[in-house]
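Shown next as structure tokens: one chain only, the form predicted alone.
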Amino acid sequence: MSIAIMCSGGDAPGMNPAVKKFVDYANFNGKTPYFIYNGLEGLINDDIKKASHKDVSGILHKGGSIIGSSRSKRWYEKKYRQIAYENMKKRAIESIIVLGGDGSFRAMDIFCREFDVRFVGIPATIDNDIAGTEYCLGVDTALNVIRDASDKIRDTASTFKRGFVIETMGRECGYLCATSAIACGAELCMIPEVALDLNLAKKILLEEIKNGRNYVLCFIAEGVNKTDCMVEWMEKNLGLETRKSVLGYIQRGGNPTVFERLMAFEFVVRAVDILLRSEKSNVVIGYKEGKFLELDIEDVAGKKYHISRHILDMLNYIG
């Protein structure tokens, strides 16, 4: 049996360590590893190549993905999925490990129900918004990138006695924003999941400014879509000259942390083991309460992720 790996959707730090471990572990088990380059589009375009140790030498420390990634509108037409299957069949590839998010897993679920193909999903997205798992590959590095950037922004904020509104990624999920606000000592945090009481915030912060506070950091999730409004609110209500800093795509890059690399190894070993030693398919590996889980695709695809109550409660004590 040959096994392939691909990345789909947004890139995330930790993908390269996962790709490396995949090649090492597949070879260790006597199976032929293949790379599907450029995600679903590569599967359609027959951009598939046998992988060797040479291909993964020296990639552990790199962000992004050496095998690329993509999103594909063509995938949702049956004729292109048929082409993808034929590309796999001629190489005797029966199983795919997919590093991606909810949309990628749903796309593969459709594929595997139509054809004689098995897949295991590894959650890989800095948004950390996949149902059933507390951790997705990439989020730890992204949090450290945000921490580093916000610490530097704080230096300028305190020097010039300014307010700063720092916008984080996460789409409709506020995990990155909430966790960073707590870890970086922000005074304000706005996420889609919880409404911020601006009247109460104004009362508290004006009192603190009266007693010597000379800068304010506000973290805001991109899904709130009120970054510019918050800049105006801080200037008008707090009397602070305020700037915005949209961190953007730097959050997706960077050297994966030690934790990320180790978790990538763990995810891949479990994924390969499932494909080699059981009849299970269409499953996603999750991580919850310190344990790895095998999640049915129905419990992941299309389900909404909820930030833990513990993190949301901690937002009550920032400032």
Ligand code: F6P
Contents of the next structure:
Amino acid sequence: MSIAIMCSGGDAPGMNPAVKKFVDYANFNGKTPYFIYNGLEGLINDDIKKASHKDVSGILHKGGSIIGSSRSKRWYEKKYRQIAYENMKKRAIESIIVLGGDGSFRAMDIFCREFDVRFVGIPATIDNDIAGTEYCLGVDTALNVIRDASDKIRDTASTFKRGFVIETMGRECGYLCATSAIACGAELCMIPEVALDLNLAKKILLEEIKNGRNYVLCFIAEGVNKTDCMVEWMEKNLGLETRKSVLGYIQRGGNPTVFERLMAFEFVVRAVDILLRSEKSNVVIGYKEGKFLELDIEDVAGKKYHISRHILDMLNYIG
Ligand code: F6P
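Hand over the structure of the form predicted together with the ligand; the form predicted alone is what we had up.
Following is the full complex, with the preceding chain placed first.
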């Protein structure tokens, strides 16, 4: 049996350690490891190669993915999925491990229903927005990137007595924003999931400013789509000269943290084991309350992720 690995959608730190472990662990188990380069587009384009230990030496510490990634519109046309299947079949690849987010798992779900292909998903997205798992590969590094940027912004904000609106990524999900706002000591946090009481925030912050506070940090998730409005609001309502900092794609990069590397290994070993056991597939590996889970694809793909109550409650105390 040959097993392939592919990264799909937004890249996330931790993908490279996963790819490395995959090659080593597949070889160890006597299986031929294959790389599908450049995600679903690569699967359609036959960008598939046998992987060797040499391909993965010296990649463990790198962000991004050495096998590339993509988002594919063509995938949603059956004729391209047929081509993808033929590309797998001619190499006797029956199983794929996919590192990606919800969109990638949905894409694989469609594929596995149509063709005789087995798949195991490993949650990998800095957005940390996949249903059924508390953790996705990449989020820990992204949180540390945000923490680092925010600590630096605080230096200049406090020196210049300014307000700052810091925009984080995360698509429709506020996890990255909320968790970093808590960890970085932001005074305000705006995420799509919760409506911030701006009148109350104004009252509290004006009182603090009267008592000597000279800067305010507001974290805002990109999904709120009101970054410029918040700059205006802070200038008008708090009387602080305010700047914005859109962190953007730096959040997707950087060397994976120790936690991320260890989790990448755990996920991959489990994914390969599931495929070797052969009785189960089309599952996504999740991580919840310190335990790894095998989640049915139906319980993950297209399902909504909810930020835990515990994190939302902690937001009430920021400021
Ligand atoms: O899903 C990861 C992510 O970085 C989101 O946070 C962001 O909204 C999106 O990808 C950006 O997508 P693209 O790489 O297509 O610009």
